[in-house]
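Only one chain is shown below, in structure tokens, and it's the form predicted on its own.
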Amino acid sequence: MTSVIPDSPKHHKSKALKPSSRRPAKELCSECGLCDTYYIHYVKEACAFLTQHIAELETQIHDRSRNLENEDEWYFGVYQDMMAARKHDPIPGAQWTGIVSSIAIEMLNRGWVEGVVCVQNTESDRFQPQPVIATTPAEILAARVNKPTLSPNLSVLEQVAASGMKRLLVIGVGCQIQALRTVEKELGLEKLYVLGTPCVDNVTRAGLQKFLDTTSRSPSTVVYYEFMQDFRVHFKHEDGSTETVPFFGLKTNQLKDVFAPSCMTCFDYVNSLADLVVGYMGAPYGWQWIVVRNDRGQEMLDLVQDQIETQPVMSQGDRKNAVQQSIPAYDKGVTLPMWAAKLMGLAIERIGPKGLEYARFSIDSHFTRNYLYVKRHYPDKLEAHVPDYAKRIVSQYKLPDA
């Protein structure tokens, strides 16, 4: 294939920034990778931390914005269907059962797409992200397992243009997908599919190391980890063992500043601009949560229907008291003794929120925290940056003075 630069003078005049350059979003940059390409020309409109326009993009992508009279849509975005699912035969080494990888492989094998933008890791560091355009199932499988660090997924967009690909699947998180959707019409593609994952609290590689060092019994052997519905962090180790640490036992006083400022100012936890979202937080323990946002998303899910079992989403418990108590606890960096944290975790696991109510608990906890962060650190951005649905969610709680 010959190298092709999009036929626009805007692209010819624009030059990617060097990796060490200061980004237009400055300290709020999520390192999505757009500024590493000539699409930097569009960064003012595309960057989620310079211009927040989710409602406009929802209408563009899904043909409507979310219905704020429907509580599920304020929380989870525009959707056609929602369910819990898991593969009959899980993919070995996958973080969950491998639904994301399976969809990507089916799309590639059936010729729906010519490439899949996904994230492998470098040879020297399993947690250092390396975005690629996968063109074989093996390359897709090499990207399984989440990378909990800031990742420049969109840095490969110039390679897409140079390859001549016209049908593409992109797997990514909210800030990456908002930027992608803003420049979508400039990519010269005939078909773009977006498979999203929910995302919250990413870190730099150094920040990740601090989290592992302060939380895990064996930081050097952690293969992956996840904050789970049982109110514990689950660490998977090289020997196959699982280590769990209760949320309430985290060393919050040491970790308050470890998360990237971009994540502390993000209000798109559920990846509202993807066609299909696969995560875990709205599903029972051991299942994945699937949100179909539009017809493209349903087509993608249909490809693996014979590989998965599904069940309706459920919701149980009441999150609000737990969220209200968590606001000052996080704000003050409260860290409980481990014995007390384990007791609290057992009690909340037994009587606390489950299913969609757990998902709302997680969203409420992060949105109240992030709203306070923006109010304190970027008060001039507060009104324009916080979407209406997030303001509605935050308004349910009493916040400490800024």
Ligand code: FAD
Second form
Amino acid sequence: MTSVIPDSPKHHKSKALKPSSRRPAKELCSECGLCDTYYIHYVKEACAFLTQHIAELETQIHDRSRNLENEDEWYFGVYQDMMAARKHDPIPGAQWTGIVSSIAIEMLNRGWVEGVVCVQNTESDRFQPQPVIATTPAEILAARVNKPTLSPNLSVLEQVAASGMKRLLVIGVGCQIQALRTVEKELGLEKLYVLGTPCVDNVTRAGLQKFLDTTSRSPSTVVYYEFMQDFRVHFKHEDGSTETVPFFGLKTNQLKDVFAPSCMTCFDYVNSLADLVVGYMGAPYGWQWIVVRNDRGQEMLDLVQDQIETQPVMSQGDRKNAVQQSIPAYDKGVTLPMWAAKLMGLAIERIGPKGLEYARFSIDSHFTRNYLYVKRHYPDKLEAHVPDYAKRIVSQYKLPDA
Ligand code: FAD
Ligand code: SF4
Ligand code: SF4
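For the form predicted in complex with the named molecule instead of the form predicted on its own, what are the coordinates?
All chains and molecules follow, beginning with the one already shown.
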């Protein structure tokens, strides 16, 4: 019989699920990794797909929930500063200029943290995620660049407890961070820092293959891709060449079911519960978009001030017509012929939304699509699952009947 230490936390008695077992969130599971650990004990409250409690967690983490009277806050979450930034010397092979990896390396080098939860790839597959607790700059660098697939980052949380680490940095996307924040007090840490990225339209490894096969001219040589502010998907290939495909030419009829159901019901695009968020969508092309949510986030950003140049965020154009017109296309899975897609892409790029207005365009397009998806597939969940800020965003548009 195994003995239980008298004052050991309740979760120590819980058992992680085997990889093949069905998760409590069923088909909505985003494979965040929590259920691969004994912290599954808290899954009912922690899982982003079982309990939506972003406003409550915002108050716990940032001392207040987002101010719904301030349009920038309903879109981008609680923040104290926002800017565009890029590294003077970009890290080769990073997703953008490598601000995320650089902050993590500084935090480790200066002894602020003992380990960094991040995600490398497996030896055999550059897109298959392999979460790790990095304890050297080389291990952090090995995790640079997006693994554009669902990744069980929290699966290493039991190893964190076993290692005795007390100061930790976690890098992750919204659904991972919501679960992490819910169990934060149970982790036995003295200090937790959270560096988030925005995230949308994620896929399983099989879904990624389908996306590459239907969209790229050479799926097997793609090393990186991003949905860019110029309304095109940019693929980078092994030989260094770049391929661009206009959003409006994507084979949406074939790609309709490619995104994971979790991501079709996700409303935390901007990673509301991280201390600091580093993305690209609110910044000019080539720059990264930084959202400082609280004092911890500011301290983290200060560590790399001498490595980056910054400029204020800007906003230009009006997204509303473009969003309204794209709703039926998203909904019905319409594909434009490539010549028309290129023409439309060019027109929108010239006169279309830029900077924060582009970020709002992307949020509006995804939230209206996801709202319709939840309404159709999970009508009983709609009221509790969709946060108030997302309802407000969606209410600006006329949606087709469910
Ligand atoms: P790097 O220095 O290259 O570091 C990347 C970090 O991301 C690494 O530390 C790694 O651990 C982590 N990471 C990689 N893959 C995953 C994963 N699957 N889950 C969790 N963590 C991961 N930004 C936007 O503005 N708009 C978007 O629509 C958007 N979509 C994204 C979708 C996904 C799936 C991901 C992972 C990120 C997305 N981002 C988006 C963020 C953006 O693409 C960059 O990751 C971010 O700007 C950081 O760039 P960097 O060069 O500083 O990162
Ligand atoms: Fe568990 Fe995470 Fe899946 Fe929810 S999303 S069921 S917490 S592994
Ligand atoms: Fe998680 Fe949302 Fe990203 Fe999907 S889109 S991986 S649910 S944060």
